[in-house]
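Below, in structure tokens: the form predicted alone, a single chain.
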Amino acid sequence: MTTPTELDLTDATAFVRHDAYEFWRDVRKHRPVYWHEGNPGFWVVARHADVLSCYADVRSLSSARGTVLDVLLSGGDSAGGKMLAVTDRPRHRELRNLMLRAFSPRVLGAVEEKVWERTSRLIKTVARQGEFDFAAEVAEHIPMNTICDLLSIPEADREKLLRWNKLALSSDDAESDRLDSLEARNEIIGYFMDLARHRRGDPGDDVISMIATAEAGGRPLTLEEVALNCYSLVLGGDESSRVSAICAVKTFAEHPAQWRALREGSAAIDTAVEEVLRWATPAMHFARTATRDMRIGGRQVRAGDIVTLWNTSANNDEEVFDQPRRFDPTRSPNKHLSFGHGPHFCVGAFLGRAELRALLSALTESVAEIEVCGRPAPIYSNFLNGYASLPVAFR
């Protein structure tokens, strides 16, 4: 591992071959805010004070061309305007309040019960295996199972969801093609546009009914709009979810006073959830737009300036951190950006936290020593932080 002064951050194999946290330090302290050069060239926002201001500055900072750097830099997002996560003020405002009613406590209810009993039964299960992948075994069920729950997808088909998910926003491959990320949204979307057409004219007591049968701003959703929101519920809900369960159980292997704290209660499992979304901090970056001319940082930016925010540094500066790079379950505050802030917050935190929480709980019960039996394999992307991959064995 090399610590580059500089680094191209719109490459998908630069954190997997480079230090992340080494590189970030040395911005944080020398260019907190800086330049990156490109075609087209885009701002880089380290510091933890920076990247909250600049999320909460949502008149300055525009989503609709795009959160996702990557999608910025190919000329901007089309679903800007119609996708919660890539839609302003105040068409966002009404959307968000559609959303939300897909979060209401009637709902999570039923769906935070099944996470705590497919979690208990996974864990109970490859407690008995010896050595087995941790990734496929567990983590890749536990989150798209919860969201496919509370949409209703049909169990025949959240095999293919996954699959397409796990190719939508990075790879298991270095050398992966572009368009096979393109090819999976475009499944996903066309999947979903089906499933709200076929709801939209029979609904039944779901969350992909309640979407496409209500009205947001005066008016109801077009099959696109529903189709687009469905999209961005399974993305985000699966992958962050996913990376964070495996990078869980791969860290506390790694710190085993810090698992036997947890297992004897001297460590709470809800400090210990926000710890493991500061350590993993599964989205590395969001980006804005900027609609006018501000200052960031000290730092003049223009209007029409790409602007990306760094999670995974903000999560690891010393002047709110201390000593960020020591994993710390009891950690208190723990004020990390991994679920973003603003009116942009994920309205699926709730369900976030829930999962972590179900995995910790049930490992704590069954599962006494955790080796790490291999070398786990890396995600490729710019975007998501994680393994792929983790070669495990519960003692």
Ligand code: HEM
Given for the second form:
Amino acid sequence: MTTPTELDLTDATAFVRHDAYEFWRDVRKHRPVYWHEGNPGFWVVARHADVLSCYADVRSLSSARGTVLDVLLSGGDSAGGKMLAVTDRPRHRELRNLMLRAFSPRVLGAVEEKVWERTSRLIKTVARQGEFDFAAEVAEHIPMNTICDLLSIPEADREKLLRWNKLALSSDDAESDRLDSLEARNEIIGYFMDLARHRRGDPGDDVISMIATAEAGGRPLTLEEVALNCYSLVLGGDESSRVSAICAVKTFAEHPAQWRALREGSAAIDTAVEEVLRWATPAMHFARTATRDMRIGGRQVRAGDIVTLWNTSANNDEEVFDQPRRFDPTRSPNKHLSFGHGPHFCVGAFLGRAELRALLSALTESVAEIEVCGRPAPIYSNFLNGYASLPVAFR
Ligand code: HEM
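May I ask for the structure of the form predicted in complex with protoporphyrin IX containing FE now, the form predicted alone having been displayed?
Starting with the chain above, the whole complex follows.
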């Protein structure tokens, strides 16, 4: 693998073909905030301290045009102002309060219990098999079912939602078309519009019914707003958790001493979960649009400029993490930015962590050794980091 001095950050294959960690190390050292040429071009922010302060500065950096580079480069997100992740204050706060009410401890407690049951059942089943694809047999079933339980999605619909979801943000195929991804997003939103209409008329005890019947800012959400916010939960809830589970297994397979430490209890599950999240950095970047002229890391940014915040670089910043390319499940403190920071901090962080905790606990109980037995298939994306398949054997 080569280490280029220049990387086209809009190219979905760049992160698979090149050693991005070395690239980012060089960027942090020599040009921690730089202008990436393109049409339009955009700012790249690489240091932990700068990424952190950009996440916090919601006055100068807006999410409303979109928060994913590809979406911003192709004209912006039509869900701006309606979907939580792409809404600015004051509406963001109203929507977020509504969503957080839907994520009450009672709801989360019940969902977490199901996560533990499902994970331990799946791991016990695959532990008896020989070689298998961890992504297909385990990782695909946990987060999607968790979020579907939360939203009470009928079992029969879950497979098609997962298929659309995989197409919506990333691609397992380097040649894949952007149109497929747009089509998949539309399918998901159409699906949730129907479900929201139905639940509004006949509400149950689930998050969709709660969002469909509650008020934000003194009025009920429109059906489109309900659908977009459900979509945002499915997207956020499935992909990032799925790739972090796959990364957890791959990384422990590659670090047998750390795996032994976890099994023997000299590394705690909770610190290991945080290190997996840092190591995996499932969402490589998030993006913003400057609302006014400002300075970031000494560079002059103009109102209207796109600013990309690279979690993948911030999580490996040697100013914050001692020997960042060492996988250390006992690392503490571990101030990774995998869930973002500030007002848009991930609303699913509790569930994302619970899923990884359940996975690592179930694995330590029944698996002595993890072996990767084939070539894992990488995901081609400049947003989502990880693997679409992982052939393994558990001993
Ligand atoms: C926001 C990562 C799991 C739903 C975010 C953000 C990050 C992130 C970095 C901040 C985005 C920004 O600042 O623009 C992750 C990772 C996860 C995960 C790495 C798993 C390991 C989940 C889950 C859910 C979820 C399980 C749903 C249950 C959301 C939503 C937002 C969000 C709705 C928008 C919050 C807002 O704008 O106020 N996530 N997420 N995420 N995440 Fe997650």
